[in-house]
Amino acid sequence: MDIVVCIKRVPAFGAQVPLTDDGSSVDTRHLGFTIGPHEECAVEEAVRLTTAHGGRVTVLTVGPQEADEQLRYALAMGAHRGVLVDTGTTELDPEATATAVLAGLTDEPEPDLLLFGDASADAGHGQVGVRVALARGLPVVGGITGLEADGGDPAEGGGAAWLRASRDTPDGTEVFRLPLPTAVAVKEGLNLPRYPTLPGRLKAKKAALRTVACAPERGGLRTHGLRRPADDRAGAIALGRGADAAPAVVDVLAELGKV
């Protein structure tokens, strides 16, 4: 199976995300970045599928040159090739992102499977996979939490021909049988992504990446401003020091019904 996994460079989880002074965008100067959890599961699933059925995994990302860090992380997980669509530092909307993904796929071999995260960890639009699949005339299904390939034994020269995809709904489980080629957007929980090994990281660090320059036109989505939600988390309250804190601790335990 020839699989392309589209990943996105997003702020590291748990980080305080600062905004620019005018509130128009995220201030990324001191942020750490990672791969979104849905997309990390997509990379893991692609590696598992090619291990079982043969083929290769190509990871593709859209963004600045610094996004090569996320490509190399995916390579360290077991992907075979990386493609960076360099769009500079401008934040793209889903329409422009899909255009850039299509530009990155232009000179690539036709994949059997396009994998996306169900939604990016930062914007959460959930549109790019659908837009890319529509442009390429592929069937697409999202929200997938189970994925199996049906087909021949790679040792006998036969790869997978169908995918069995499932997703949870309030009324049960929906199951889809998809002919290849197809596009699928997966959710966190599909699998447990592996942690890259040291040899894998060293190999990924030296890997050559294919870079495609692209300046897509702006889509129809407009950002009017960003704001930080109010931090209503309760702060820690010091009950005292040493033995002086004992009565206050007993009062708290009594209030909780523990004593």
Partner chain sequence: MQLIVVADAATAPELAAVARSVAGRDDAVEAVTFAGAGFPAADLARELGGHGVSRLHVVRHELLGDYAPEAWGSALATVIDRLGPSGVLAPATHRGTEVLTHAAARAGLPLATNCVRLAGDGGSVDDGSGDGGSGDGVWRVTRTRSGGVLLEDAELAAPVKLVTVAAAVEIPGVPVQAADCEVVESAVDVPPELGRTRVAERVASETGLSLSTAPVVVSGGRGVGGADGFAVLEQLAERLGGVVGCSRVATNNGWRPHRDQVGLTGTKIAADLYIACGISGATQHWVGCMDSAVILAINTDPEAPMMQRATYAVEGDVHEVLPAVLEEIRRRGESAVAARADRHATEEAAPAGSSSAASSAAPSAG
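The block above covers the form predicted alone; next, return the form predicted together with its partner chain.
Here we give the lone chain, stripped of any partners or molecules.
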């Protein structure tokens, strides 16, 4: 089963999100970068599926050249190839990002499965997977936390013909039976992603990546700036230290009617 996984380079911030002075974007000068947890699970799932059923995992990212760091992380997890669609930035609207992903897929062989995160960790539009799938004429479902190959016999080299994809909704679990090729957008909880091994990292460091240049036309959603919401929480009330704080804690619980 050949699989393409789309991953995005996002800033990894901690307790505060630094913004640039003009408020146009996150100030990333002192931040590291990562891929979102949903996409990490997508990479892990792709590696597991190809380990079980054969095939290759290609990871694709749209962004600046530095996004090779995220491709290499995925390669260290076990992906086989990396494609960098160089747009110089990840700050694109979802229509433009989808156009760039499609440009990266143009010269690739048709994959059996196209995996996305349910939403990117920073912008969180929840759109790119659906836009790409539709342009490629593929079925797509999102929010998936269970994925299982179904119907093919890997021993005969046939691979899977279907995928069982399930997701949790407020009312219960919905199961889809998708014919391959298909696209799927997954969520964290699908699996527990592995940490790359040191030899894996070293090998990934040297791997050749395919780079595609792309300058997609912008879409109709135009970001003007970012800001932090007003935080009207007063500072915390200290209830004490260690075991001595227990009576004060239980007073609070009693006041809230919990004990």
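C-alpha atoms forming the largest set that superposes within 1.5 Å between two forms make up the rigid core. Here the structure is a predicted model, which is why all the values come from computation and not from measurement. Positions refer to the first chain, counted from 1.
Novice: So if we fit the rigid core, how much does the CA of Ala245 shift between the two forms, in Å?
Specialist: Here Ala245 registers a C-alpha shift of 12.4 Å.
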